[in-house]
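Shown next as C-alpha cells: one chain only, the form predicted alone.
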Amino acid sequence: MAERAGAAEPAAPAARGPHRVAPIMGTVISIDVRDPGIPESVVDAMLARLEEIEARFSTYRPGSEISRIARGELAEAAASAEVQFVLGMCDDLHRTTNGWFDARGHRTDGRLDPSGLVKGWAVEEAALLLDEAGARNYSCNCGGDVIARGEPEPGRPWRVGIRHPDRADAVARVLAVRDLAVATSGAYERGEHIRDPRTGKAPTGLLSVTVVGPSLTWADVYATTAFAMGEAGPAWVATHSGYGALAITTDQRLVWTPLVEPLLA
C-alpha cells in the first residue's frame, strides 16, 4: 500500500495512545501517539495551543495580531510577547540569510507574513505538551510538516511520504526517520507565496524542497529559505549541522544532500 504524502504510516493495531485528525491553521493536523497511557486531554491541549497561535499569527484572519500590525492598527511594541519574539526571530533570520528569509517583503511587496517560521514553530510548541506528558513515540503531521519521535513500534522507523509537487495523490519519495523533523516548502499548497528577494518574482529551479533535521522550527525555516534560493538551496541547507535536504527540480529530477541518503526508504 502506498504511503500518504507527507504523513507517517497508519497505526498498528497494538495498544497505543491517542490518535486524532483535525482541521487547523488552514490545513489538517494528524497526531498519532504510540505510547499507551497518554490521555486524550493532552491532544485537546495541543489543539487549543495551535488554535491560540493561529488566532495570533494568521495572515487570513482580520483580527489576528499579525493582520492588525500589517494594517498599522497595532504597533509591534504593543503586541503580545509571543508575536514580538517571533518577529524578532524573523528579523534575525533576514540578516543571517542575507535577505533570503524575508517575513516582511523588504524588497518585494512589503507584506508581513511570518508563516515560513510560524507553522513549524507552532507544531513544535504544541508537541512539547506530549513530551511533558511522557510521550516518546509519536508523530505530528501538520500539512506535510512532520515531527516523528521514537518509533511507531519497536525496531521500525516512521515512514514519511514526500508529496509530489505536481501530483497531489502521488508520493515522490519516502523517508524512514526516528527522532527527526521533516518540513517541505513549495508553491503547490499556498501558491507562489515565496519570492526571490532579489527579483520579487517566484523562485526558479525547484518545485519543492524538503528539509530533515532535529527541530521542526528550523527545518521549516531552512525549507522556506532554500526554496527561495532555487537550485543553490539544498547545498545551503547542508551547511547547517544536523540538517539535510531533498529537492525536486523543475525538470523533475530528485536531488538530495548526504545526510538524507541513509533515510531514503
Given for the second form:
Amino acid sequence: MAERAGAAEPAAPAARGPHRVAPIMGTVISIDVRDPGIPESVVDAMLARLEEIEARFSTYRPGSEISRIARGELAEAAASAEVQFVLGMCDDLHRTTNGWFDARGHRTDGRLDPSGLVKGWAVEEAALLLDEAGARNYSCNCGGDVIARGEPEPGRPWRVGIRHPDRADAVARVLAVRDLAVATSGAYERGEHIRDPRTGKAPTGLLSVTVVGPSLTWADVYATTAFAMGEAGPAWVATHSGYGALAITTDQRLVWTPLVEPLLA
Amino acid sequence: MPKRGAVALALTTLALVLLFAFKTPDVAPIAAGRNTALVQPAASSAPAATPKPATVPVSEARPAANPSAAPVATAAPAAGTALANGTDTGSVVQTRFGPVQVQVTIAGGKITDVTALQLPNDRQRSAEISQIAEPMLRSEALTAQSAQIDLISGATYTSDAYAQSLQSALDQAAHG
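Mind pulling up the form predicted in complex with the partner chain next to the form predicted alone we just looked at?
Now the complete complex, all chains and molecules, led by this one.
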C-alpha cells in the first residue's frame, strides 16, 4: 500500500524470541522462537552445536570422521563416542527395518552415509539447548525437516505446509501440529539419492513421504525408509507407535495413515 | 472501495492460477476432498496385519455433477480481508492460451466456489478447473501469511535452493 508509514504503522508485534536463518549441513536452518526472554546466545550455541556435528559427520568434508572411516583411515572403534553412537543407531535400524534403512549402501556409490539419520538427530540435539533454556514454543526447520514445539501463538497450532512434489512454490496440503516433528523424504530435491537396497534402483510408487511423530530423528529416518519402500511405506510407518505418514503417490493421490487424519488442516 | 478491491484481487489471482494450470497441463492435481477421506481402522489395533492407509483418489475429489466447479474451502482469503457475500464475475483475462474468466461465490467472507465462465479449451475444462483448489493455496502460500502457513516441510532443499523455497518467503515475511 502506498499509505504513509508513521501514524498508520501497525502496532508492534508481541514480544518474541530470536528468529534466525543460517546455512548448515548443505542446507539452511530456520529457528523461530516464540517465547519472549530467550536470548540470542542460545541460538548461537545451537548453531555451534550443529557445526560441531557437521564437522564430525559430513560426507562432503574430507576431514570429517565419517569421511576418514569411509576411506579406511579411521577405525570405527577409534571414532568419537558420538560417531559410534550414531553408527550404532544406524546398524540397529538396518536390522529393525530388514535392510530398508542402510547407512552403508543406499547411496548410488555405496559409501558410508549416515546422513539419513544425522540431520534429524542433529536438529533435535540443537533443540535440546532451547528446551534447557526454558523455551516451550518454537520451531526449527532444517531443510524441510521440522520440529514444531508448542504453539506459534496461544491457542493456535503450527501450520506446516507440505511441499508440492512438482512445484517448489506450492504446498500440497497443510498439517496443523503441536509438539510434533515433521520430516519429508522425496525425489524432487538433491537428485534421486535414495535407493531400494534390494534392487539398487530408485524407489517407485511415491513422490514424497511426510512422517509426523514425537521425535525428528525417527520421523526423518522413517520418512527416508518409507520412501525407499514405496507404496508400502506409509503403512509401515503406522506400525510405529506415535508416528503417522502422509504420502503423495506417483499417480497423484494423497495417502495418509489414521494418525494424520486429525492433523489435516 | 476496499471490498471490491479485494474481490478484484481474488479474481485476478484466480486468473493467474488458471494461467499456471495451463502452463502445466501434464500436472495432475492433488486436491483431496475432506469428505471423501476413507480412514481405515487404526493400525495399532491390529499389529499383525498390514494396515492400509486412507487413500483419496483425486477423481473422488472432483464434483462429478458439476465438473466446472471446484471447492476451494481450504483457500481462504487473506486474514482481515472482508469479502462481501454473493457472486462476483471477474473480467476476461487474456492468456497466451486464450481468454479466461471466472466467477467466485463468497459466503461468510470466504471463497466457497469457483466456476469457470470461459476457458480456452472446453475439452480441458474439468481437468484444469479441478486444479484450482491446489493452485489457490499455492498462490496464497507465496504471499505468505494469507494461508497462515508457519513452516514448510519437504525433501531436503540445498542451501542454494533455499532462496527459492517457500520457507525462505516465510522467513522473510517474519523478518519484514
